[in-house]
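Next comes just one chain, in structure tokens: the form predicted alone.
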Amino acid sequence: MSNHLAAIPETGIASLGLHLPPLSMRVEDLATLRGVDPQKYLVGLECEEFGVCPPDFNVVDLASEAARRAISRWDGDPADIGMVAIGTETAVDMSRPLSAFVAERLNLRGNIRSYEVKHACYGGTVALRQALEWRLSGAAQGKAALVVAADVATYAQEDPGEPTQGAGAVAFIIDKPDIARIETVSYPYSSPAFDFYRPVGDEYPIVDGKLSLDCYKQAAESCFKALIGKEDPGAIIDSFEALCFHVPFPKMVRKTVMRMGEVFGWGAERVNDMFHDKVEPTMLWNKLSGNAYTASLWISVAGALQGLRTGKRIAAFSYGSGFGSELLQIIAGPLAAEAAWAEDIRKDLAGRGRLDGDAYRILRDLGTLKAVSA
């Protein structure tokens, strides 16, 4: 018998796609349609633009084109793809897995393992972290992964968290580290709670929103402790080129951060710089994509991935409400420096329409985009 599990290969995100939706509104024009003061979402939020999906554009569409943007680059045969794993908390189908409907868009078929991973916005690290440990078992024989976070984040009209909504995938293949390394040990923490979720059959999400944001913060404060153990904070802080939050609004995060900095001991003059340097510089994407759910912390790690050189870490803090969280560590490979994939935001942004605020009702109301201005 031959034994397959002799040479286990280096294994990392060796491609990285991106897509956003065809659409989108800036906060301030949703808060004259809301009769609200548009500083509470500029300056309360930390918000700036949201991504919108037309009537005939879904999730699928958005996981779809990230993968096949993600394909292009990879180096690799589409035939060497075994295991399609997509973390979503927009399911379309309750049995059918979004990652057949993916599959079906590519042409992917044959001797690969294919499903969904539902775990509220921590879904695509899990779905991350399985395809990294199935190559590292030596289970997937030379085989690569792909892995889509992607999901569009909608509220009822007049929610308090319709500001922060907004729309995003994030695709990876997972085989050879050229774009980063993920080490193998990571920092887990959960603890059930009912602070975001979403019954079987209800179209919009109930939010605890104080409940959510005691959760995030501790589980930040769980999993970086845990990461740093009984050394010294800062020298470890400083050890990352950067810190990426799951972002499901920018001002959520920097309180997580404020948090962090009072467990730390530190004083608010060194949080607000470590802030400055290493957080908010990865939350450009995130300010005009929205709350992507599963998407937004990796929307935040590939802007923080770009022009890294070889060796250069980041921290990555993944949260899913009910809840779960886990730490991970990144190390930038050879072609993070050219961030290749940042061009899919460019081109992504430069094209897509802009939403006023009679667009944006006709579209809500009614299904149609007869009033959208470009």
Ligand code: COA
Second form
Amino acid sequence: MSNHLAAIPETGIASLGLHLPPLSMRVEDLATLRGVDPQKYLVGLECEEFGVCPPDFNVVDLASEAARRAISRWDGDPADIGMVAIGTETAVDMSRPLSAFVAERLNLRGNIRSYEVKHACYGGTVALRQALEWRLSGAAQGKAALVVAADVATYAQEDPGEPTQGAGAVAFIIDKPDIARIETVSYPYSSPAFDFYRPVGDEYPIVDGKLSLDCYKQAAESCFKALIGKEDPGAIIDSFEALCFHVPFPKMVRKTVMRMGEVFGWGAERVNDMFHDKVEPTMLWNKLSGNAYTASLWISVAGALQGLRTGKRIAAFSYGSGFGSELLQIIAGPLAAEAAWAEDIRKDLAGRGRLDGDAYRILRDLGTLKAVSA
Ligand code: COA
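Next up, the form predicted together with coenzyme A, please; the one we just looked at was the form predicted alone.
Then the entire complex follows, led off by the chain already shown.
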């Protein structure tokens, strides 16, 4: 082995932290407010609740607290952090990166590469891959990275996407693979499209719902085909304890998995069983957070890693409109079993207030619930 290779440290997720905003709403209450049959949101979209940010709370708060929690559980020294990379599509400034706002809160300064990554909901995964590859290249010289995926997903009032709103942040310390290792080889797929985009200055995204579902399915199919190659799809899928997906809303994931079953040539029963065993359980926290854009996939992964024995594998499919996607393979490490990060979700869920229709309408009418606010 060359000296260069000998210097490459073992790399993966050493610590995890999550944060959800302090308010929430049940989709039934939104349905009542909008005069819609609640079954459309509960059954048609498979949504349950979504997180809401109060006026004095934004993506900087979400990202900073998730990062603080991840650092607090890490056995390393914050002075050894050499990269801060944040994936978001809730930019608070067109020039100053979200990482600068977070670094300021956490007093991270010095010999650190600090930046923001944008690629719709895929940006957090890109930041994570860059941190992994930075360490594996040897350029990190053994330093750790702080990576955060954080977003507030808000749609205009009465927009069909309103029940799919949400918010959340997931932070990672990329250092020793105590919680999980991530395979160096991954399976990306991209193809330019205008399925979901937010022009500069616009408060809310423009969504072509049908196109975004088609792009998402095409991306998932292509990434899984690349992973499976000439192998038996059943054997490859069985090698994973769980399959995690980006979750714009849970029904979108179900439809994508059904499509994958068709591609594999599986009957309805087999694909339904697979969805029930390996996919649906990973979306429990997503059904309480709502869509958190860059953080969505990673909320699902954090849920799926809980309690896994060392060596157990999960697949993680990341998708961002525009569009770009990547399929990763994640292998549980020794700290997955105790899942210390689950306490973050328990604490945030127990502490959050619930908005009824009137309170939500007042908040929105005041114009205080903004996708973009500094
Ligand atoms: N009871 C049960 N189900 C009902 C219902 C009722 N009363 N009324 C409608 N539904 C079902 C529909 O049949 C449909 O299910 P299906 O897709 O399985 O057929 C589902 O509810 C949605 O209804 P639809 O009329 O298609 O919804 P919509 O036009 O209001 O669109 C979204 C809603 C969420 C799909 C759309 O706004 C959207 O695509 N949003 C964003 C997508 C996104 O985030 N993309 C980017 C990231 S990948």
